[in-house]
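First comes one chain, alone, set out as C-alpha cells in the form predicted on its own.
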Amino acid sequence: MPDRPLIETVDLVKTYRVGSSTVKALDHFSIDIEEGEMVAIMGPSGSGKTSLLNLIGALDRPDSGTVRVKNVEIDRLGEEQRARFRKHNIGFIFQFFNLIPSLTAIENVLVPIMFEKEKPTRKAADLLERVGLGDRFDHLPGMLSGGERQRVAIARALINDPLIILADEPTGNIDSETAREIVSLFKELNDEGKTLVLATHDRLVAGRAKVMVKIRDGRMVRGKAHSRDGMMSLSPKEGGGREK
C-alpha cells in the first residue's frame, strides 16, 4: 500500500449560522498535502481559508467529510484526544498573534506547555533568539511591535517541535520588510522538514511556497505546484480537491 499523504481532507463540508442565514464555508473540499510541503492557500476573505486551517488543526469539526492527519481521522477523536494530538503535532500562528497581554515574551512562548511540571525555558529562550528577539525576553506584548509579536507567536508555535505549522494570514498585520523576514524564516523551517500550510492574501508568501492553491466559496478553483521545470498546474478534483 503506498504511503498516504501527511494531511488529507476528503469531501469537507462546513457551515455556520450567521443570524438567520446559513453560510457554507467549505463546500465538499478535498486536498492532499505531503509531508515536507509548504502550501499557500489563497483566496478572498470569507473563501474558507481559516475554516480549512481550523479543521486540519483539530480546532473544529466538519459537518461532514473526513480530516486525516498522520493517518489519524482527527475529526473522530474525542476532545481530550484532539487536544493531545494538537499539542504533539501542530503549531499555530494566528493573524492577530493571540498573545496573552499579561505574560512576557518568554512566558507566552511557554503557554502551550504551561501545565507541565518542567518547562523548557532554555528552549524557549533559544527560539526567541532564533526569531531575532534575544533582547526581548521580558517584554510584554504591549511593548512589542506587530512584527515582534508575530515573531513571539512563531516561537510559541515551535516550542513543541511540531511536524505541521498552520499559519493564518501570518503577514497580515506587519510591515513589508518584516514580512519578508518572516517568509524567509518559514522557508528555513520548511527546508528543515516542517510541513507548512499558510492561509494568505500575500503574494510574497505564496511565491515562496512549493504549492499554491486558490479557494473561492469553499471550493478549490486552481492550484499550482513547483516542479523541476517551473510551475505545474493542479486541477480541482470533483469535490473541490487537488489532483495528485
Given for the second form:
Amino acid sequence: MPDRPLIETVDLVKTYRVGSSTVKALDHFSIDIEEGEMVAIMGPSGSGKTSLLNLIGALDRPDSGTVRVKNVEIDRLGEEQRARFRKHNIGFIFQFFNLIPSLTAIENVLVPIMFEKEKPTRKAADLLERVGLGDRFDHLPGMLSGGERQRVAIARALINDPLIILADEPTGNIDSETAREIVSLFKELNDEGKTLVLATHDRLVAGRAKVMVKIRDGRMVRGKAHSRDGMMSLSPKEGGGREK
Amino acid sequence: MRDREGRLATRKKARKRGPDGDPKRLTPLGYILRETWRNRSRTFFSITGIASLALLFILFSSMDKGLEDYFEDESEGVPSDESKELFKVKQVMDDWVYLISVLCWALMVLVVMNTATITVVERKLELGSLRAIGISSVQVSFLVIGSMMLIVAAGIASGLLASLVLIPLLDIANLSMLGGGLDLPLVYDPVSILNTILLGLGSGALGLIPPLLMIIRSSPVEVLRDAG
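One more: the block was the form predicted on its own; return the form predicted in complex with its partner chain.
Shown next: the complete complex, the earlier chain at its head.
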C-alpha cells in the first residue's frame, strides 16, 4: 500500500448559516498535502481559506467528505479526542495573535502545556530566543509590538513540537518588514521538516511557499507547486485528491 | 546608585525564575490567580456581595440559635414578661429564618451566575483560543470553576470574619432595635458556620451551571470567526 499524504481532504463540503441564508464555504474541495510541504492557500475573503484550515486543524467538522491527518480520520473523533489531537499534532497561528493579555511572553508559550505534568520551561525559553525574543521573556503582550506578538504566537505553536503548523493570515496584522522576517522564520521551520499550511492574501508569503493553491467560492481554481524542475500545475478535481 | 538598580533588577529577574535558573512554570492555579487579579474590580464586588449575604445569613442563624438556647434554659418555671415578648419574636423568627436563608442562597446563586457569565462572555475569544490550541473544554471549564470558587471562598471567608467582629459587638449593643427594646440573645455556633460554608458551595455549584454550559456548547470556530 502506498504511503498516504500527511493531510488528505476528500470532497469536503462545509456550509454556514448567516442569518437566514446559507453560505457554502467549501464546495467538494479535495487536496493532498505531503509531509514537509509549505502550502499557501490564497483567495479573496470568504473564499473558504479559513474554513479549510479549521477542518485540517480539527477545529471544525465538515458537512460531508473526509479529513485525514496522519492517517487519522479527524472528523470522526469526539470533542475531547480532537482537542488532544490538536495539542499534539497541530500548531495554530492566528492573524490577531490571540495571546493571553495577563500572561508574560514565556507564560503564553507555556499555555498549551499548563495542564501537563512535564513542563519544559527551558524549551519555551529556547523557542523565544529562537524567534528573537530572548530579552522579552517577562514582557506582557501589551508591551510588545505586533511582530513580537506574532513571534510569541509562533513559539507557542511550536511548544509541543507539532508536525503541522497552520497559520491564518499570519502577516495580516504586521508591517511588511516584520512580515518578511516572519516568512523567513516559516521557511526555516519548513526546511527543518515542518509542514506548513498558510491561508494568506500576502503575495510575499505565497511566493515563498512550495505549493500555492487558489480557491474561490469554496473550490480550488488553480494550484502551482515548486519542484526541482521548475513549476508544476495543480488542477482542481472533483472528489479526488491531488493532481499533478 | 546604578549598582543598587542593577541588584534590584537581578533580584526581580530571579523571582520570576525557578531555583535552577529556568523560567517559572505556568500552572492552572497560577493562570486562575492571574486572571482573577486582572479582573480585580469585578472580583472585589463579587466578593463583597457574597460576604454581605454570608454575614446576613450567619446573623439570622445566630439570632435563631440564641432564641432556641434561651427557651431551652427558660423551659421550666413561670415565664416572665420578657420571655413572653421573646417568644413572639421567636415565632416570627421561625418563619423568617428559612425565608432569609432561601433569599441569601438565591442571591448568592445570582451573584455567582452573573459574575461567571460575564467572565465567560468577556473572555470568549481567550477561552476559544485556548480550545483552539488544544486545551479541552473540560480543562477550560476547570479554569472558570477555579476562579469562581476562589471568589466564593474569599466571599464566605470575609463574611465569616466580619461576623466574628460584628456579632459580639451586636450582642454587647443588645440589639435593642432588632428586638424591639428586648435583649435579643445571639449565639455564634459551629453549625451556623458550617451552614454558611455549605450555602456558599451550593450557590457556587448551581450558579456555575449556565456559564459552564455556555463553554461546552460554544464552538471555538464560531468564537474565532466572530473575533475576526
